[in-house]
Amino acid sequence: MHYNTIVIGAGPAGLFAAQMIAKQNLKVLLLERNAKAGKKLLLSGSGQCNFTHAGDMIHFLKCYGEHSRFLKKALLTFDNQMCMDFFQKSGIAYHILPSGKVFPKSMQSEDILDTLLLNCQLANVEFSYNSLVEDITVYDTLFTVETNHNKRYFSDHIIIATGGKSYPKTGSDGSGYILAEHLGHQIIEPKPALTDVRVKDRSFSVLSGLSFQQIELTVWHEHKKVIAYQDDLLFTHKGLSGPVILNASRWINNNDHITINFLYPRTYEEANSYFTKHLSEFGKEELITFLKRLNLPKSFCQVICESLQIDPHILCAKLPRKMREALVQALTKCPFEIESLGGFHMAMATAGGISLKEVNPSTMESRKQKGLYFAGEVLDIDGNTGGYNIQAAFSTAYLCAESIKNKIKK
């Protein structure tokens, strides 16, 4: 059977691209290895599907690390407002949280998936479920796709939209990398992203469940500063989580060090000056009471004091200078050594993937093979938590579809 386009992977990128192309009365086949579409999409946003973010594009372009430049064309061509309009026109009302996260008003991920599937149905996209692609070959400009059912399909265009390696039980197990590699593409080693971390020092495990708003986290690799992030933090029984950790995880490796400033935006110097001045002012007050003035939880203060062998009930006036400096250091540059990142089974996204050097950012077409396209997380792109990864899936899929449609017009 010959098709204009074969899309591999029925996630948000694959579904969106398929319906766009098929609407041009073009023959489109969507191959999905699972028995149903959108298995991973249903899990996103804890089953509520935070499908984009309402921030402006200047903000958006800062949320993909070093790969923002590659995504610029895609994000500006099909932006977050266009994404919200698409779902609204399809009958899905949306709700924007104060944080800027955008959810379907029902807070049900099924509504987003059902809308994509309905659009595919109306456009006459042909589906083949339980179809694992085992090989793709190309002769001249014609692709041959072979699946696990010993079926063979032919197509003028291929879109690989198989996702990364996170949540492998959903079918997102890195199989798209193998297909791309066989077609001559370099794969940047995949690693978990948007995941929590385990730390070697478990003395903070008693704080599991305690959260902090707007701290600053700095990542250090072999004593060199890598990146700094500001956001919310959550202590877990084995380490650290929360948006600041999830967003920074793409930069973190095992055995790296991180430091946390719990008094952000105060620097060490500013905090030290504050302590020097006010400890004497509240000299008859216990240290633990003074620390609560900084909106620091009592349990946290007790752990910090214990780690420094400081009596939390010491009077402020009697705190020695060296102890004061050590305390300020611990509050503004609290060190943690990373034992490991949460694995792919826990990670919400994948860093790494198909090398962006080999993909045209204006079309998402391979620079190595005409007619071959990539969309979504199979590429070496990963965004912050907050709807950025699903938006990138839609935006890259849009460019794939537009490029294929434009070729037909010519």
Ligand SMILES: Cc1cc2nc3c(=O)[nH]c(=O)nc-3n(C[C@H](O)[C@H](O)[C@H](O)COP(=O)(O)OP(=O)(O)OC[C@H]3O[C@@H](n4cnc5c(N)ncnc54)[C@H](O)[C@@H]3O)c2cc1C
The other form holds:
Amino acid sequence: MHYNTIVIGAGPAGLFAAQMIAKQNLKVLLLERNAKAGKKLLLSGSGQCNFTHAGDMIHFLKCYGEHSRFLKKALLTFDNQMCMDFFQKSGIAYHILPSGKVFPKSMQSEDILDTLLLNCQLANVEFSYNSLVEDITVYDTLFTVETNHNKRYFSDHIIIATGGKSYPKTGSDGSGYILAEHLGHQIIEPKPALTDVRVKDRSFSVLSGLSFQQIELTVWHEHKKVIAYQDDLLFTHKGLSGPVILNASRWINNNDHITINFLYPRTYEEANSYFTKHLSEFGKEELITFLKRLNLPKSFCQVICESLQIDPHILCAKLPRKMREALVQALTKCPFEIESLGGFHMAMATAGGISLKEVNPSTMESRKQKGLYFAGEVLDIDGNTGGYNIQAAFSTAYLCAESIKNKIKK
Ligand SMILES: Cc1cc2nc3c(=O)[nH]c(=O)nc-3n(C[C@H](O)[C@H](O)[C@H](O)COP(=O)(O)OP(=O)(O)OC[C@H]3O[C@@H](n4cnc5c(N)ncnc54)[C@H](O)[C@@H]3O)c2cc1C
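Starting from the form predicted on its own, produce the coordinates for the form predicted together with the named molecule.
Everything in the complex follows now, all chains and molecules, and the chain you saw is the first one.
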């Protein structure tokens, strides 16, 4: 059977591209290895699907690490407002949280998936489930796609939308990278992103469940500063989590160090002068009471004091200078050594993937093979937590579809 386009992978990227192309009366086949579409999409946002973010483009372009530039054209061509409008027009009202995260009003990810499937159905996209694509070959301009049942399909265009490697049980286990490699593409080593971390020092594990708002986290690699992020933090049984850790995880490697400023936006110097001034002012107060004035939870202060061998009940006036400095240091530059990142089974995204150098950012077409396209997380892109990954899947899919549509018009 000969198709105009074969899309591989029925996640948000594949579904979105397929319906757009098929709406031009072009023959489109969608091959999905699972028995159903959108397994990961259904899990997204804890089953509520945070499908985009309401921030402006300046904000958006800061949310994809060093790969934002590659995504600029895609995000500007199909932006978050167009994304919200697409679902609204399809009958799905949306809801913007104060944080800017956008969800379907029903808070049900099924609604987003059903809308994508309905659009595919109305446009006559042909689906073949339980079809694991094992190989793609190309002769001249014709692609041959082979699936696990030894079935062969022919097509003028291919969109690889097979996702990354995280949550492999959802079907995205990295097999798309092998397909792309066979077609001459370079793969940047995939690494778990949007994941929590385990730390070597477990003295903080008693704080599991405790969260902090707007702390600053700095990542250090071999004593060199890599990056700093500000957001909320959560202590876990074996380490750290929360948006600040998830977003920074793309920059963190095993054995790196991170430091946390629990007094952010105060710097060490500012905090030190604050302590110097106010410890004498509240000289008759116990240190633990003084620390609570800084909105630091009691259990946390106790652990910090214990780690520095400071009596939390010492009167502020009696705290020696060296101990004060050590305390301020621990509160503004609290060090943790990374034991490991959460694996692919718990990472919400994949850093790495199809090398962006070999993909045209205006069309998502391969620079190596005409007619071959990539959309979504299979590319070497990973966004922050907050709706940026699904938006990137739609925006890159949009460019693929536009490019294929434009070729037909010519
Ligand atoms: C728990 C969790 C929560 C998340 N929450 C959010 C959120 O709220 N907001 C957000 O923006 N992002 C979120 N993400 C990330 C987001 O879900 C992904 O970035 C997005 O699904 C990527 O879309 P995709 O279409 O590129 O790939 P996927 O959704 O991974 O879809 C790829 C599809 O391709 C199929 N496939 C793979 N290989 C083959 C093959 N060889 N042959 C045939 N089919 C194949 C897979 O079975 C799969 O169905 C979350 C991720 C996880 C794991």
